[in-house]
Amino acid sequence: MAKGQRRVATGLPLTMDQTNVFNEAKAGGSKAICFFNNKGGVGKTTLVANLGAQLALDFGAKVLLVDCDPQCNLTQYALGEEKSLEIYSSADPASVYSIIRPLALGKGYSSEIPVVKPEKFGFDLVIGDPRLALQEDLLAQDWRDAKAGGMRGLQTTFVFLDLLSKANKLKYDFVLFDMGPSLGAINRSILLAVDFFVVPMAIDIFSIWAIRNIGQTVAVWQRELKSGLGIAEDPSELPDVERREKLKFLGYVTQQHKERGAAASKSGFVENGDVGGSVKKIVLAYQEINKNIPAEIKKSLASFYDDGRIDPHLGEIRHLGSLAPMSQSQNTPLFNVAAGGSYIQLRKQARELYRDIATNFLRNLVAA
């Protein structure tokens, strides 16, 4: 990379204690984690792109996201809707569909990975397509082929398995996906092929009954690959099997709920403009969510983590008032929009915030 083509976040030092975090999660070669949740609107692509920016602005690491996600929500945030304009005008952009269509086509695994750099992120961007949701099929029905063993079906299945060993190769430190919100064939085959995953959740009862999907249904797929794998004929051949029956939890992020029409106070009971006690309802029934959210995880995810040796509350995004669409019309990270008055608290907000998720992302790699 050309010198001085990343731009360099300012503000929150690194502290002792964070560099040597650090330092140990990034020992060992690239780690690859997915965010993913079956529910949207959980501001799943914006922890994605901020806690990427922490890592490669702040930390230093050398990062690549992964826009797994249709609807191409990223992409679009991290470079702006000129240049995807330009991008998505070409007829074949090099994307993420780049990856999968030569399997299509019976050619086997792309032979590299289509990156751009987004400027004020710091991280590289394998961008998304509207065209990957066409490959559901293929995912589909060579999943039933690598059930029973069949090795064109395996191969299908660890496309991103085969992409995360070239990203070690060009030693990323961490590569980060971000996913749409189903339980079907892309992200299925993004799932068994990562090291970690993380949950970002809503405080709401439908992110609870998400969670419970996530670990049945991944706990599945798992048996039904180690079966497949199992009567494959030369699995030897697949790239980097060995290291797939490790998927593991690394926490979770709750979105803090908005109180609209009335402020709640410190007991949970709401004060002024209580119409009714109707939000005062709501107020305590997100309360009552949210105290249950432990104790949810433990139960649906205990066998991917263990919970004596990572805490997975790894934190809370806050509400930042209009930060959030500023930073999207920027094309920036929270922590780093232009901006004066109200914004220069704000941001100082999202920094502390972003780091705060970013220590205890990288002290649970470690602990993992």
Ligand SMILES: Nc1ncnc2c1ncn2[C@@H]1O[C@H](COP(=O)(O)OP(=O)(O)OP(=O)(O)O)[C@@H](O)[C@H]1O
The other form holds:
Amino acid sequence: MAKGQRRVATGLPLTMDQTNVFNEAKAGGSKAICFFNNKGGVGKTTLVANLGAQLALDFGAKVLLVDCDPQCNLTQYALGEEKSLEIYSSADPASVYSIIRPLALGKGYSSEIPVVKPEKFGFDLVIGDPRLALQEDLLAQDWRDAKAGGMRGLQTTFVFLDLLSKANKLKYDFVLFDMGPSLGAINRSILLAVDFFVVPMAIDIFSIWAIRNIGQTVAVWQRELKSGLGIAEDPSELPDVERREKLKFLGYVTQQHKERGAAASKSGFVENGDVGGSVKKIVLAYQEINKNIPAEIKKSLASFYDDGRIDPHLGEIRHLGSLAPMSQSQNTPLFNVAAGGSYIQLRKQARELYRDIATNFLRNLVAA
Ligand SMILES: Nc1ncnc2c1ncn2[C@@H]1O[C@H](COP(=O)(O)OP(=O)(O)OP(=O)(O)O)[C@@H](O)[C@H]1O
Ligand SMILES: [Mg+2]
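Return one more block: the form predicted in complex with this ligand, after the form predicted on its own shown previously.
Whole complex next, starting from this chain.
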């Protein structure tokens, strides 16, 4: 969106407290945050897009989203089918792939960030690319080199660090990364570059495992990177030395389920309230897991945040029913879907929900 065009999109005015916390977060300079869970379908993409839109439209932030999932769901959500078709029909769309590709060709970092401006979300977007899946190999090979202190490997590993130093120069307040559900090489490069990670999670046993995986895996990567950097020939030639090794946990978002019914949807968002015997059991298990999440977070991610400074629970996302598919078909944030009748109430809930998440997100950015 061009300068001067930003506006309060939802009509929900910012409180003084919200304005202050935003100004404080902004004053701290450009921040990079990734949204990660190695469990799929937990609402990562929906959260990144709507939080990014909330920060851009209502708070007036300059926001860059980077679609690092080769499935390109974020790009399709933000741009719509027609525009996506137009872009992906070209032989070589300017995308996140264009950022990594020059490294594979031995040409160093790409010279600029290719962005598009989705009409209704207020943020800038580096579009996703199915070819990103091809780059996993390059990043994986170069990671072996990076761990051994090789400058080429380190340079490739820091591809997103370079992107962030460019975004900083372009004065983006927030750079948000949507990621696919894996602990692969692309996601490793992102997690080693950003300042913070947020974990969107479903309330199920797999998300508990995901938290454990994230904590352990990232800690190993950081150690390996540190030892690689320790023996590298000239680390000062790498981008943004300052930013490295500071990864912190910013918080988690839970997806609220209604009682699980027999017709549990594949996505994990369930509407059916048929409480039979086995369903009751599942509901009880759900309540138990929900109760244990804070302790699990504390145990598995303790080294990534200060428990005394932030409350990591950024919010609970309730099931917004068919507002979600409507938001996708209109390519507009959940809180701005154009519809009447019962949708008005759902949209109001979405407005309050994402405003609250954005406020907690900003608060933790400032306090962390
Ligand atoms: N609050 C919500 N209410 C209803 N449906 C939702 C909500 N949030 C997300 N969904 C739906 O759940 C599905 C999965 O969400 P999403 O694509 O955001 O998950 P994801 O974690 O990004 O998945 P993947 O692992 O494939 O990247 C989508 O169809 C989305 O529309
Ligand atoms: Mg996704």
